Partner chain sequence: MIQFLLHVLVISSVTSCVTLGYNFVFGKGKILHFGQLVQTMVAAYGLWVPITQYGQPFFVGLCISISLLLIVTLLLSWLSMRLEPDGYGVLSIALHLIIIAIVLNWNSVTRGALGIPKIPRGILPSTTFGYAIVCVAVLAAWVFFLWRVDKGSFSRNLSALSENEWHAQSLGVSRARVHAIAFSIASGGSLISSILFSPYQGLLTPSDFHFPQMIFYVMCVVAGGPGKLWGVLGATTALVFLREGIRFVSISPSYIGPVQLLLFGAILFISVWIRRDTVFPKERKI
Amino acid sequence: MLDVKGLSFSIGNQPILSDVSFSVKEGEVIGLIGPNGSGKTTLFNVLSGFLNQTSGSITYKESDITNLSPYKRAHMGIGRVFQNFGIFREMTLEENVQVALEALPKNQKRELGDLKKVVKETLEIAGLQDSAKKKASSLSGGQMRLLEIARTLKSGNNLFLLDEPTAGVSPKMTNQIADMISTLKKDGKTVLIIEHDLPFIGKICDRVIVLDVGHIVLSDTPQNVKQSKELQEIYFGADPTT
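Stick to the form predicted alone and return the structure of that chain only.
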């Protein structure tokens, strides 16, 4: 589904990402973790085309997308949910979904059929059908996340980039977000998730990639990563007795 080779990004002489390489299989759910400043969101920005890499390549479904614009990557099926809510707060929930669907290429819209029906289905996926006519500003943070993920799903995407979907979300809503991501996996979708909530990552991810100062330092199962000495050193510092 995704193959990243030798990806680097610098601002002036300051490297942010350095020789990042990894592959993601179709249907995998991958967690991306690391301390603040490790390059996680920068990596998402490069993958989705909002930043141009200094070097390296990105292949998506056997197509080289290294130099494609963000909207072309979106049209190819790469969906992004940002850390800061991408919701139009003064629009109703129905209008928020409608806007996302109207932005699709004509052929995708034709395949969806009745857009009003799709809007209704999207809100049902998020459990927000009873608030369809309300402004998005009335939603809690967790409900906004659910709406964003469901809206991205209905936009025909196959690869999802979720940037801290549980940030500022209540424990109850965190469980609902986990359930929705599990539904994406059951539907054969591929998901990359930036998170600081390690129990959440352990619950839903097949594999975890650990970034530190722009480098991948570890890639393994959630259980092995949790028990790794490397992770302890990154977050808590080296053991002075060793």
Contents of the next structure:
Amino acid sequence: MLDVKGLSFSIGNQPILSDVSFSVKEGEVIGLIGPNGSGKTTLFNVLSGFLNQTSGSITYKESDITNLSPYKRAHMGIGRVFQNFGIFREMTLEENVQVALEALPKNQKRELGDLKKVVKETLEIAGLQDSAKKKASSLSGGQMRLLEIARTLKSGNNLFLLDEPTAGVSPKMTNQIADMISTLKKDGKTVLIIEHDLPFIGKICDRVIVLDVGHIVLSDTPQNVKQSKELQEIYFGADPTT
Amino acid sequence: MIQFLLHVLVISSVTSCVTLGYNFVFGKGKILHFGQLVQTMVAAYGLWVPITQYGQPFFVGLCISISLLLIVTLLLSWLSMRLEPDGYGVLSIALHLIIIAIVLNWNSVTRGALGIPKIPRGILPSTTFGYAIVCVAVLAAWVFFLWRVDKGSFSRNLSALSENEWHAQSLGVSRARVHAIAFSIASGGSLISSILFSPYQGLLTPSDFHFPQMIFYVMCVVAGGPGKLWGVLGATTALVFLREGIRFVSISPSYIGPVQLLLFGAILFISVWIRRDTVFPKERKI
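For comparison with the form predicted alone, would you give the structure of this protein in the form predicted together with its partner chain?
Complete assembly follows, chain above in first position.
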């Protein structure tokens, strides 16, 4: 589904990502963890096309998307949920969903049918159907996150890049978000998720990739990653048991 | 008095066509574009130079004007995507200065500072009353068109891009397409004003394209509420009325210019202060 080979990204002489390579199979849910500044969000920005890699290649569904613009990647079914809420605060909730649906390629829009109905359904998924005409700025952080995920879900994406979806969200909403991701998994969608919440990652991910200073240091099951020495060293500086 | 009101009606209708188009770029799109007069100059000189200087029919002039305008529109929208917002703002001012320098110095074609006299009215009415009716009708049609555009998906895409480019693009919104349409709408306003304004005056002169006129457009959009169709229409009408009306106040003619500048400077200052949260994008990058 997604093949990343030798991906590097630098700002001036400062490398942010160095020779990052990994593959993601269709239907996999992969957690991406690592300390602040390890390059997780930068990796997402390169995968989404907002930053141009210094070297390396990205293949998605057997097409080379390395030099595609962000909106073309979105049209191919790569959905993104941003760390800082990708919601347009000056627009109503209805308009927030409309923008996403109207931006879809024509054939996808045709498949969706009545867009007004889809807008309603999307708001229902987020539990916000009664606030359709309200401005998005009136929502809480958790509600914004739910709306953003529901919108990405309804836009017919196949690969989801979720950047810290539970950041600043209440435990109740964290459970709701976990349920949404589980639904994605059941529907056979592929998810790459950046998180600091290890129990959350353990609960929903098939595999975890650990990034440190722009390098992949580990890629294994959540259980193995939790017990690994590398993870202890990255987060605590040394293995606390020694 | 009636003649004055009809004159204000003509000027405000023509100016509104430009400011309403410009509102989509600067107001709704929050693109720091200060080169609207580049489009208006290109449209006006592209239209009237072939007709008056080379004896071409109106249709040929119109085709040349639209072709040149298309090139300028694409150039401006391309530049607006290649540069950071502030950089583009400065560059659009530089483009304005370049174009007006060309107009002022290419005497053999534009007649420089003297301007081009005897711009024909053609099929347009010869009386001020008739002219005012035509201008209001054209403005009404333009407002209706823009109102429809404002309710549609393009307008939502433009608002989304102006609020956060990355978020909008991640949903599949094409920045290139949206910018090109926004600048085309602005150019449409310039073309309409070029068709109506020069024949009304009977003269095409570079003095109508100096930078204070651009500031006037900015003021109309900011005072009316960036992105608000009816607000900008109302503000343009009120400000044109004020600008034209001040000429009839019984003060020495040598004071009228400075008084106008002071008054409009104060209006712009207050408008920007009041709307400081909506004029410029809050968040440009992640």
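Numbering follows the first chain given and starts at 1. Every value quoted in this text rests on a predicted model; they were computed, and no experiment measured them. Heads up, when I say rigid core I mean the largest set of C-alphas that superpose within 1.5 Å between the two forms.
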Exceeds or equals 2 Å, Cα of K72 between these two forms, core fit: no
Core-aligned C-alpha movement of M91 between these two forms, 2 Å or more: yes
Core-superposed comparison between these two forms, K133 Cα displacement 2 Å or beyond: yes
